[in-house]
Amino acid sequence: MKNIATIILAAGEGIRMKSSLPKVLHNICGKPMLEYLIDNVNSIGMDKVFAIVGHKAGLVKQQIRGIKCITQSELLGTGDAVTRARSALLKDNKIDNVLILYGDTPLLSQETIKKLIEKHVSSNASATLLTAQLKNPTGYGRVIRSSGNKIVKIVEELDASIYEKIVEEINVGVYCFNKRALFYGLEKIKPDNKKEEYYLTDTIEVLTKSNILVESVSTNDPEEFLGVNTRAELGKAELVMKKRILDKIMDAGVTVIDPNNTYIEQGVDIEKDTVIYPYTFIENNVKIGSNCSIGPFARLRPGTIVGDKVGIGNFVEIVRSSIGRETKIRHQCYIGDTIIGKNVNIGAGTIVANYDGKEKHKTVIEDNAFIGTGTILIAPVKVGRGAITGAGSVVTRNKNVPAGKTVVGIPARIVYKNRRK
């Protein structure tokens, strides 16, 4: 697929989102919707990716560094947006075909993209589009065919006649074009529609009128072409993606006791035979080993690494920390910016005070330590191997607990046993 470039249309303002954030940067399961499309095309071997940006282009460029961004300074429609990439595509002689995606369709699968491209290449078509059948096609452009079932044109709903509106085959908004045919069509379209914009879809009629072959591929999964234009649609996409993530995790050998009440974001890696209990919230960039017990009511935030056979219980929050093998953190704890070794017991109500109001500081708890109930560790601090903190101790910053020693009190001090004279 090295001879295929991808254009992702991401210039729209998304007025119906009622947001100061560009629509394509809204998160779905912890990841901006635009990144789902980028990751999908990269995963199938397409490394020439262009994003057409417009509204708050600077924010979009910051989020998707490494992708070539082309600015559409004035939002004149999808046809004009694609035209912005003309010079970049035409000067690259290695590019034969162009895949075009909309940045607000994050649920589109790799399998469907590959199916579309394969049909386009095998049929030697000038354009291939993704279509679907809907009993209620309201809101979508209609695919108009001839009596011989050949595609004639795409009509946007706003411009469709009464007879065209009853057509149930819709344009999903995913295309693969021959590069030369694409720009031939774009040169001939006009903004003679109710929006007075240049529609990319109008290129289909230009090609068919010139007897140039246009093909199609259909999808039966309505979730794939759910466009995210409102907060309600964002919520629907979140539910679909959440289910996909949980299904993938369970297929890999993880037990999720109650999927309806468990939230796991993209970018989470969980090894087999781990059990996730209800009302657990696991954010992106978290790794969990095998045979662990997580939750209920636990929250694991980005940068958390959990070793094998670890127990994390109810109302425990962990962020930017690593937890060693067979360690137990069972009840009502906050662990931040901490390295915890193997076989450590963290008592109920333990707090790592990692923030001093200006900076975050590190805490280290070495193997086999025992942290008593209600201990407060004020970072930076280190608890040595096999050391013990008594219940309610406050270990102050830089007052490290030596290996094998026991500390108690506020502030915590080492307990020395009385020696016989």
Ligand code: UD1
The other form holds:
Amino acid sequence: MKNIATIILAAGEGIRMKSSLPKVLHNICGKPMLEYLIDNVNSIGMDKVFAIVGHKAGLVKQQIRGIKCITQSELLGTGDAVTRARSALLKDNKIDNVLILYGDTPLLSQETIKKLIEKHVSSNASATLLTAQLKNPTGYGRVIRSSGNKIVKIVEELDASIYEKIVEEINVGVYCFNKRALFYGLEKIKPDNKKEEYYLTDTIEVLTKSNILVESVSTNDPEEFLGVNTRAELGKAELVMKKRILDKIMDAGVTVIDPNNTYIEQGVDIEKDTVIYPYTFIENNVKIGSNCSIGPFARLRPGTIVGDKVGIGNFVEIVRSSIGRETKIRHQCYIGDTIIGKNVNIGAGTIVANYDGKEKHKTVIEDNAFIGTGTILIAPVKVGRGAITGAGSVVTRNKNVPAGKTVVGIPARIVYKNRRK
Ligand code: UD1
Ligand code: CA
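Having gone through the form predicted alone, I am curious about the other one (the form predicted in complex with the ligand); can you provide its structure?
Below is the entire complex, every chain and molecule, led by the chain shown above.
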């Protein structure tokens, strides 16, 4: 969509979040809110994307590298924020229309954005906005229509009269504007409202008063237009996103025994016929093969890659590690920065001591090894193919266990030749 630019507003502080982190950087299922919007517009082929940044701009920019950022130095409202993009948009003659999104509306779907753009283009309107019907519209801008059902204006909650407050059609905060109409409207708005801000929403009345066509598209999925302004709303968004992720995973052939008590973040791949037991927490950037059994009460952290037919049981934590196929790690273990081969048995209570207080070190456990109950492996260390560690042994750093040997004790020493291969 070469002739449509996108502007994402992300300059606000998010005062109601009561946070030192800018609102748009708060995570939802392990991914910052703002990135959901960016990924969506990228996926629908929008290639001219600008973010308006302001509050803690450095932090926001760092998170969204690759996106052009324009700074709004004083937070004078959503209208002022869009005005900051004026020169960038006007100097590009190929841009005819501008899609505007708010960085705190992360649940919006690609389909709805596409629907809005299609309506905007086909109706040849100067502005098209996304609206929704809400039984409890508190907090949102209300869409005011004429008796002929034409959009007249948007009124913010704080400025709404009692008659306007009962209107149930709300402004979702997603718009497509003709570029010229947008800047025509923005030049005319004034901060004559309770917050004394320049409201982007006021441009709608400027346009309708000049008899310029304003259209709308509706969505009735309340999960989609949730604006995240408070921690409670962040919690709601988390629940919606969590359900979407679990539905997608189950749809791919994974059994989730108790979806209400399973937490899977964005960016997790699980192959079919794997079963996830309750109270399992799988963080972003984790891959799990097919026919595995995970949990209950397992925690898989970023950088974990699990092969097929692996069993990971209760109270097992794994981070930055790969687990070969048919390996079993059933009970109370910590595995960090470790490469584990195929068909390994990790006994109950095994701990990989990967951190020496300054640095993290790697551990390797080769195919068919048998790690006895309560073994401590002090990294960096390697346990060779088919080797065995006795219950309670402490394998000290760099004291690699040769393939096929058995070690026991503290510190672990070789005791006898082993038959395992
Ligand atoms: C806004 C809309 C409201 C709509 C609601 C939907 C306006 C005036 N109101 O209200 O009609 O129903 O969203 O969720 O637009 N921002 C900036 N710079 C600023 C101010 C805000 O970049 O100077 C950004 C914020 O970071 C945020 C977005 O704009 O991502 C929306 O601002 P917010 O203050 O949350 O607006 P609402 O009061 O929710
Ligand atoms: Ca908001």
